[in-house]
Every structure is written in structure tokens, then in C-alpha cells.
Amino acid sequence: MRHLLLSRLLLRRSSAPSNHHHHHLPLLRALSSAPSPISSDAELRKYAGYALLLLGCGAATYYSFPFPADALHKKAVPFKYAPLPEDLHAVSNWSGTHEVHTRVLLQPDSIEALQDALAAAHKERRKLRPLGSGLSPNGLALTRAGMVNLALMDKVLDVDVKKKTVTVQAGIRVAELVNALREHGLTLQNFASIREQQVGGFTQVGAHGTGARLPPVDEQVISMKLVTPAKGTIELSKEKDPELFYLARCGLGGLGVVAEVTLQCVERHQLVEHTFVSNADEVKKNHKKWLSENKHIKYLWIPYTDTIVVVQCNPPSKWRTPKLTSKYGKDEALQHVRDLYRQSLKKYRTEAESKDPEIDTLSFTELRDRLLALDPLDKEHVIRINKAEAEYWKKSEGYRMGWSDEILGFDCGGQQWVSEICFPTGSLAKPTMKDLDYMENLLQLIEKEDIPAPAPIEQRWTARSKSPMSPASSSEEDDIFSWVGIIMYLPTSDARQRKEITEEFFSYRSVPKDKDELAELQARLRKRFPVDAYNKARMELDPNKVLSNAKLEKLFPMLEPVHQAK
């Protein structure tokens, strides 16, 4: 090996460019197969000395810094960055798909402090984007220039049991609010899959649960206090400036920072959840009936299988008590997934790791995350995981009963990319069935493009929203909307692998690659949403774009006033 390394060193020396220092040229000729004639013994000894010096230096370097025996097979050690400065905050969204570093991250503890912060930012033309809990998978809340978070404004201000309303500071998390409402016998009308959102962000981005008769959560807002850069704190409701109220209910944080909000609640109630496995033919046959009969319903589609998991939730019946015990126990339902994980560990890792007793303590989503982490972009590996998931759901069929806030939650798994689409699908009386057509086309695309698509693809429904910036906005009271969430898990911390997963994820969708495509997207948004009215309100409430960021400006570009342009 040493001789090989030395010969390679000499080979590299011999192939050096001709513009090197002139004293190298005779040496190279001396080492070639056709040396030039040497004029004298002194000159020969001189160049022989150079050669010996070169060899000596190579040997000294090699023995001073020896290669370990496994050098050729050793993995590279990632470069470790120096710690961030103390005044620099690293902020990422919940899915870990977007991250920014900022020196400005304010946490006011009162409306007055928030108002002062926005007024100063407005005066100095600085950014101060409302952050919330950062749950949005598209990073809508993030900007390096500066952010404000209301985590210290998390109090319940008033509960009116008679009217079934609650007034809260917007920084309170949904889970904390639900716990506070419990003692008053109240709860929220509907929930998204997770409960970690701050209420301000929960309403501002048009979050939703499922149920064709239940609207997105912004419809629960009956009044709010909005703190704006230019006009300070304004109160909005159906009675006080209704046009701006409806626009700001789902304002994407671009019209002001929601500081307080009053929500319409419902009586705390129990639900019976029925989970069963179906297929495309059965779903098509029963879809209209299921949408109409069930208070909450969702489908979990499993790519590369004929399995559709149907989850229906309804109030308990006075006349019929379902059998709450499942045919299979938890261990039986998980056994197929555990077996696949052990087999995969033998293939991708070691025999010893496959015998780790910890495997038997992992939940289904933990097992799925670990399985995907072994080879997330291998289509055949993902298909095996999907088939194991289908088997898991078949053995998890049955009923369970609990409080609505417990039943309507859903374990989404670990970090992930999410692409969600919302589109109208007729009414309950006359559904168009476009929702099922969309899923059929999507699954065909996945198979045609050989996308390693993990499960599930979640499909839900809501009633319409009267908030014009909501994806489910409509003037027709009976309209219903389908929401389809496509995911690609990020089960690894390896930067290269996460990049590859991200590239594969965008096989589902395209993002604007140039000005023409961006202009086309802006035109589509303008056709769907009242962009002019939204931007007019932004110009009045935030003329210096304090609350904006690059993403908001790309989607809803706002022209500067003439006096500012000058």
C-alpha cells in the first residue's frame, strides 16, 4: 500500500502542467523512460539529490500522519458549525422543512407591548411577522428579518356558559384552551389533527377538521382584536366593520396580529368512532350516503394497495350500543409491522439490531417512521410498508368512544412535507363525485411516475366558509369542500437524504420556476380569491409591509403607493 501511494504521488508529479517552476522540468525528464543526456556528473548528482529529497519528504509525511487501516472504508465526519451567537435565534416550523435565523424574535406579554412593537417596526420600516406555533408546513410564518410570537399572551379572558362563547388571548394553544373549557362543559366545534397551534394561527390559516356539515375553524370566530402597524388596535365583528372582519378572519397574518379572539363553542360531547377497511368500489357505492349520514368522516388512502381506511365519528346512539372491543388485540394488530421491521433491520442493519426488545414497545407510527428511515426512496420498500399498514388497519377495525377532543385527534407521525389541496365538490344533496375522481387520478399518477409514496393520503370534507380568503370560501350555503393532504415523511436527520426526499415530494406538484410561471400562479389566485380587496386592506393597515414576508409577497404582490415609489 505504501509503495502504491508513493507511485501515485510520483505519477501526479509527473503529470503536472508545464507552467510549473523551471527546475522541475529536468527532474521529470530524469524520471521518464527516455531521459535527456546529462552533461556532467555534478549535474547528475544534483538531480539525484532532488529525487532523494522528494522521496524522503513523502516518506516523512506518510509516517508522521499515517492512514488508519480502515481509511478507505471510513465514513466522512460531517462538518460541525460553530455555535450560533447568543443573540441569533434559530426558528423552524413544526415539520422541520423550513428554518430561519433571526436576531429579532419578540414575545410581548400584553396588547400594549404588542402595539408598541408594531408601531416601532412601522416607524422604522422593519419586518415583524406573526409566528404563532410555526405549524404551517410551507413556512408561511417565517422571515429572517424579524418575528413576533404571542406565547406569553395565553390567558382565557372570559367564558360565557349561557352563550357558549370564550374569549382568549391569541397565544393560547388549542390543547390548553380545550382543557380550560372542560370545567365549563364546553369544547370547540371541530379540531385539526393536532392541538399544538396557537389559536391566532389556528384561525388565520383556515385550519379545519372533517365533517361535511361543519365549516373550517375560522367560522368559529365571532369577534377579534387585531393589532395593526398603521392603525393600532381595532375591534372587528359581524357588527363592527363586517367586511374587514370576514377578510381578517383568515388573513394569513398579513392584515394585523390577532391579539384576542372570541370563539363560538359547543357543549362538550362524546363521539363513537367506527374504523373499518374498504375499497374503491365500495366507497363509490356508499360515498354520498356516508357524507350525509356521518357527523365526521375521513378516508385514509394507502397507495399501491386497494385499501381505503374509513373513519366515521358520530354522537352515541340512545338505542344502540356498539361493541367497543376489537377482534384483535394491539399486539396482534402490530405484529405484521413489527415482523417487517425486524426483517428490514436484518437487510439494512444487523441481525443483533433486529432482536432489540424495544421494538415491541414502539407504536404503529413509530414503527412506520423507523421503517421508512431505512430506505425512504426505495419504491419496493415503501410498498412493503404500505401493505403492512393496510394489514394493521384490517386488524384495527372496530369502535371506540371518548370525548370529541380526544377522538378527533390523529397521530400524523414525525416530520413531513405536506401538500394540501381544497376544492368544491358539489353539495350534500348533489355531490359531484369530483373528490373521488381526484383520488383515482392521483393514485394513477403515483404508480405511473413510480413515486415511493407512503401512506396515508388523508381525505376530509368541510362545509363552506364565509371568510373570502379561506380555501373553502363560497357564497352558496350548501356547498361542501374536499381537502386532500399528501405527505412525504422526513424520518431521517441526514441532510442529503432529506434533500432527496424533498425532490421526490415535488413530483406531486410543481412550483413556479420563472417569472412567467409565477405570474400564472398569481393570476389563478386572483381568480379564486379577492386579492385586490385583500391588498387594499393590507395597504391601509400595513403600508410599510411590516407583517409581510417573501412568500406572501410572491403570492399576493402589493404595489407601493405613488408617494412611496417617488
Ligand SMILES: Cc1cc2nc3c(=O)[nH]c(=O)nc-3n(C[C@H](O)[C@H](O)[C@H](O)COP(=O)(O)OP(=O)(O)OC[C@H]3O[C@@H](n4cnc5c(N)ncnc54)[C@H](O)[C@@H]3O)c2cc1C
The other form holds:
Amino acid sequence: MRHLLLSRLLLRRSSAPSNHHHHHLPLLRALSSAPSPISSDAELRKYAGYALLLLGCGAATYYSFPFPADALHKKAVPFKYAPLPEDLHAVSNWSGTHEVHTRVLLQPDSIEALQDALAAAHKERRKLRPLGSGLSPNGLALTRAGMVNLALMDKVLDVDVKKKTVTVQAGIRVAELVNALREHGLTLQNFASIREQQVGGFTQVGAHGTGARLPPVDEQVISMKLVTPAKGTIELSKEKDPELFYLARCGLGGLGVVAEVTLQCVERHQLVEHTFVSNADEVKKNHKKWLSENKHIKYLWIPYTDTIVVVQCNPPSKWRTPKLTSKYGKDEALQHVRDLYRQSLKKYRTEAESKDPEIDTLSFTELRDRLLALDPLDKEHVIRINKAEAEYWKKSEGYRMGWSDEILGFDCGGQQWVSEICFPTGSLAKPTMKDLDYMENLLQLIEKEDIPAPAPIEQRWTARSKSPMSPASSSEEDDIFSWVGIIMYLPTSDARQRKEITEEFFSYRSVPKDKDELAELQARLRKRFPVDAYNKARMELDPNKVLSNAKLEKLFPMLEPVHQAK
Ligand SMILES: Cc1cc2nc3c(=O)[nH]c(=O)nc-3n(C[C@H](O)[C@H](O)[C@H](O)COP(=O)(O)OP(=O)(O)OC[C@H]3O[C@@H](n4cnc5c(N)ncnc54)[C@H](O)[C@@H]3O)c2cc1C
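For comparison with the form predicted on its own, would you give the structure of this protein in the form predicted together with the named molecule?
Whole complex next, starting from this chain.
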């Protein structure tokens, strides 16, 4: 068997935003809080002892971090890990929110090598969880116990121009696949915001773009080769074992390693993107029509403003000849954001920093990240940034045209926590408008609870998927689903600031805090997804849980002896 160990640097993203941060020292705040009155000598000694202890701890904490005395005016020093032993790989997800150190990170370069690796892991009851590009915000692919990555299995195996299909090794990245399809006049039907995923990861989580007539991407899988620990390689399609095919198409890496996939493509095409600023009343009035008339549509909601940015993409033929320019140039659209950043630097940092000419070279998302980094949890500060964002979009109204893969990408900004929800919202003929109700409630909640919520909250739509483990799964062909992505940026490499942001975000995520809450979540998942069927397949294909990790076990525990489940 041949396999390669992944170089530590290959997957480790060094994308920690290079911001200038000052350090909030919670310690200083704790020490400056008013002491309670002290009544007796004994108590005085006790409190003096406490004070000493606190100071000691404070000094220890202070000096154990690499912060100089004038840290307020220095760049943040990223938290440094001790050097890792040579054979230990650090693998983190894109946002740096999940990281594992592992000694086992296999990279087979052929399906035979992959088969051998999984068979050996099965025999020895070792973990070998499939890992794609590691983009998933929840670190779904990660486990310290061992992973397998298909970066060396990234070939295009066959293109059938007539049928508009492509067969690839599942380690190919979406961007590379699109490049390869170009010369055949083909492309993928839809895209997520970025194109760095491996096709395996992209389809296994049922990734999605937007367009109420377009399903999530797993729906484009026509057939696949699944390499399993217990049953070797299985070929699946809707003709060959349809039940397992649909289950494994969006299988969260729990049923096998997808080695090869055949995808349905579409003709390469251009799109005209129309961006404009709207408000809740106008959206409510036009929602049904817009959903139905536009091939791709999304709303970017900006908390604490009445601005909703509407982005519609359609084939050029639908538009007579839109003027492909914006009213404002890029610099004009950005000027007020730069001004806000300069003012904020004066307030939070120094006059000198506000004069940095580099500010004029930053993109909007970079400016937003840097602005947020100055005081990410201060509601008033975040509102100022949101208002600047609303104005930026107003000044960016207009049309642009390009190839679909370029137009459908979206700059999501820097590292971030993401909480995404997907729910049914009727059909195109009869939308329930639950999608707009949801947003109304969400924005009200944000204001009521004074949440420093940054922009945008992205709302998208898809058609249904026939994969039962997809959040957009439905037996009704006409059903449509809305996807709402709530984010909290992590615009800093300061470990403490990241922790504060994380805590703030997690207080609004229903992450189970104890056994009862976990049981509740499991029950909810059981109602929505065919957990028994999923577990039954897992038990058959991977009885030793080679492919599993703690997250999968928590969400889909094999409670019952699986043979009882139907
Ligand atoms: C900036 C950013 C923007 C994003 N935008 C979107 C978006 O617009 N829409 C959207 O839907 N998602 C979006 N995502 C999420 C991303 O598309 C998904 O998380 C996708 O799964 C990532 O693919 P990956 O290759 O990184 O998979 P990983 O994160 O590595 O793995 C994801 C899952 O797939 C499994 N897996 C990976 N490869 C295989 C394989 N060969 N065989 C079997 N299982 C495998 C893993 O075990 C894991 O369960 C975004 C992520 C980022 C960071």
C-alpha cells in the first residue's frame, strides 16, 4: 500500500487575519472593581491574602502571555503553540475554530491504496475519517484519531459532452473541476460562495448556492464509488441500490469514502448579476414574484437597518441591455467606510495609525473585518459598521456580467462562526412566506436582546433534494427551502478576543450544554432525518466506526442494536 503523509503546512491555514488589535485585559477590569467593606483584622488578613493571590495569578497570567507593557499600541502577537513533533499534523478548519493534532493523516494516490487503508483500519479498529478541504465551519471532518484525505486523487476521469456529465476522483477541488470543464463548454449547475471544497466534501454535506428552482449540489450526483471499511468498494447509482445511493450521496462522511463521482453538469453560461438595495415592505410585496422569476436570488439582511440587499442573477437573454456599470466607482463606494475606519482608529488606537495609506488599498470585506476587530462586541460600534455597509451596497447598486462560476461566488469576509438553518417554505406556486417571517423575528430578537450582530445575514433558497440526509430533503418535487446563514466574524488572532466573541455567539446557538439537552437535540434530529436507516447502513458498511468521529456519534448515536431498526 502506498500512502503519503500530508505535510503539516498543506492543510494548516495561515489565514489568521493580519489585523492590528489591542488587547482587552479582563484582568485589569477585575482588579479595578470596587472591594467590599472589610470589618475585622482576620477578614483583613483573609482579603489581603486573596488580593496577593489574585495579584500573583494576575502577574503569572500577564507574564505568561507575550504582551509587552505598551501592548495597546502594538500588533497582536498570535497565540503560539509549542513546536510540534515532526510526525504530528495540525489540521484546522478554514475559520480556525476547530483544530486537531494527529499522527495519522493518510493521502492515498489510488483507489486501491484507499481500499487497503480502510480495510486495515477496519481490521485494526482504527479511525480513518474522510477529510476534504476542511472548510466546514463546524469542523465536521476532523478527528485526532486519524483521517484520510484525497488531495492526491484529483483527476478528471471522463467527460461526456453529449450527456453533459463528468466523472472525477473525489479529491478534485471545485475550482479545478470548473477549470477542466471549461474547454468542454460545461460547468456545474450551481456553486457555494467559495470553490475550494473537494468534490467529496462538497457533495457529502449537500452544499448549496441559491435559486429556488436549483437543488443543493448532492442532487447532481448521478453515481459514485464508495470505498467502505467492511464491504470494500461499492458502486452506487439510482439504478444500483437506490436506497443506499440516496442515503450515501449526502452521507456526512459516515458511510464510506467517496472515491469517484459522476456529476450532472450544465452548459457553460454567463449570468447578469443585478444588485440593488431594498427594504422589508418592498421585499414582502415582490418576494413571490422575485423567487419565481429569478434563476438565482439572495437577500443580504443588514441588522439594525431597514436595508436588504437583493442580488438577482439571470441569463443575459432575459435582460435587454442593462448598463453594465454602477453609478459610483469602487473608490466612491468605499470612501465613507475608509473614513469610518480612520475615525475609529483615532478613537481606539492612535492618530498615526489612522493615517496609514494602506487603508486605501483594502477591500470592503477587509475594511469591515478591521473595523469589527476594534470592538467586535460593542453594539453601537457594530451598528455604525452595519450602516456603513448599507451605504456601501447602495453605492454598489448596478449590473455586472460574467461566467456563472465567477458571478455566483461571494466574498464572505474573514474567519467566522456560522450558524445556518434550512427550513421548508412552501412551493414556488404557493410560498408560505415563512422565510420572511423567520427573518422578521430574527431581526427583532437581535434588537430586543441588544446583540452586536454584524452584517450580512444571508438568505438563500433551493429546490428540494432527494437525499434523505439533506436538510432540504423532501418527497415533494415542488417544495422549496430557505437557508439562512447567521455569522459572527472572528476578525482577530487574539485568543482572548476570539473566546469572548465565541461565547457571545454560542449563547444564541442551541448547542447542548448537558445530557438532557443532547438527548433533546438527538430526538429532534430523529424526527427530521432517517437516523435509523442511516445508522443501519453505517453498521453494515462500517461496524467498527472507522469513519466516525465524536460529532457524528453525538448527533446520530447508535442507541438500539441496529438490526432492529428498519
Ligand atoms: C468561506 C466559506 C464559505 C462557504 N460557503 C458555503 C455556501 O455558500 N454554501 C454551502 O453549502 N457551504 C458553504 N461553505 C461550507 C462548505 O461548502 C462545506 O463545508 C463543504 O463540505 C466543504 O467541503 P470540504 O472539502 O472542505 O469538506 P470538509 O469540511 O473537509 O468535510 C465535510 C464533510 O464531508 C466529508 N468528506 C469529505 N471528503 C469526503 C470524501 N471523499 N468521502 C466521504 N466523505 C467526505 C467529511 O467527512 C465531512 O463530514 C462555506 C465554507 C466557507 C469556509
